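Taking the form predicted on its own, here's one chain by itself in structure tokens.
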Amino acid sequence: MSAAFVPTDYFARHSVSRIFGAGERCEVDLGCGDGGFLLRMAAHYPERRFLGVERLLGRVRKVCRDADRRGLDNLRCLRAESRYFLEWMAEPGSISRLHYLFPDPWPKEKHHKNRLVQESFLPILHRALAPQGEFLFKTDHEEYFLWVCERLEASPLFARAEWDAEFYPKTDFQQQWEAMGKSIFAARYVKQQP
């Protein structure tokens, strides 16, 4: 079976269970970049599913060659934009974990409109999430790591936690920014029941 997740209809829920043909969760890499990230988390727990969503078609069809490749049955890929998946194609309640890693921060105040984190954004993670599902986030950026972390910590849908010390690895950018001699900041939060 291909990697690549071509829904037949992009205006309906789709299932874990459709995406991969089984199971009822999945981790989910949003705006996953060229994959390197997923892909070596997908080698690592071939016991979990690992969907990727990311909206330019070159880097889609290189996950899902590199996916193809190695033989991970356990990843898919998906073209389109973050913030519709979260809120028009993912089936409620099936997402254990979301990683958010290294996305535009748009620096300029007038471009902080376009940040996918926003109040109104809150609700549509909430429900996307599985119970005790959780938000990883990773950005090199303070400003708006802080902007992120201000917004989920109003919310009573959400709860800082620990980062687990378990295997992560590092996303290219992170490698990129770390050899830069910039920090990395990251956060976890988990979902309440309101």
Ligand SMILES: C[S@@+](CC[C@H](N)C(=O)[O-])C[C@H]1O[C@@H](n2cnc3c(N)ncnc32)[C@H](O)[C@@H]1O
Second form
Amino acid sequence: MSAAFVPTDYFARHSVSRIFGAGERCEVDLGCGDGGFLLRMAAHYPERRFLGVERLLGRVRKVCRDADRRGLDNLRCLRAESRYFLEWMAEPGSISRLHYLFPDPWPKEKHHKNRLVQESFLPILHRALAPQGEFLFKTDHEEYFLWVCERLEASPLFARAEWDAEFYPKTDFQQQWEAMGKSIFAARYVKQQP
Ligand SMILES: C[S@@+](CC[C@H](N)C(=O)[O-])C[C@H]1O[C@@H](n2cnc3c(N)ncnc32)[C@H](O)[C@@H]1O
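Could you drop in the structure for the form predicted together with the ligand? We only have the form predicted on its own so far.
To see the whole picture, the full complex is given below, headed by that same chain.
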């Protein structure tokens, strides 16, 4: 078994059942890094499927190695760019929860165009999510937090919801930032039918 999901065709959409061999829905961790969150979620919820998306090959390899070692057959990891994956590779309506945790905030104004969440991103996110699908966002960067919330709240495609208290492990970056005494900001949005 290998947790590596290596598409034969990067231009095709990939159904959850093709990636995992079963099911129509999965949770996605965008920019999963070394996978601390993903691995713990997959171990805690063996009945759910988890896909990590990460652009750095070394990190993807580490996640796959750790998943294989732990025998987690409900976890896959894909090397891809986040927006490309959501826009061109994910089957519409296939993601039950999208975790967007401690992304690069691109703090300089001239780099804001590199931020994942833009007005043009919202229909892409909406299409990829399943009905009632959720977008869960955490960051230590208050200005990017407000940027994301402002855009999602201005859109009829999403509604803000309470962060529910179920099992939700801290990511590797969250642990680092908290150890440095930084505040953490979190928000949860639910897909609306327009
Ligand atoms: C700050 S780290 C956070 C990692 C993890 N989510 C955590 O909280 O521990 C951001 C991660 O996103 C990845 N990343 C950044 N931009 C990306 C993109 N456009 N597509 C895919 N991965 C990306 C980086 O390589 C890095 O592993």
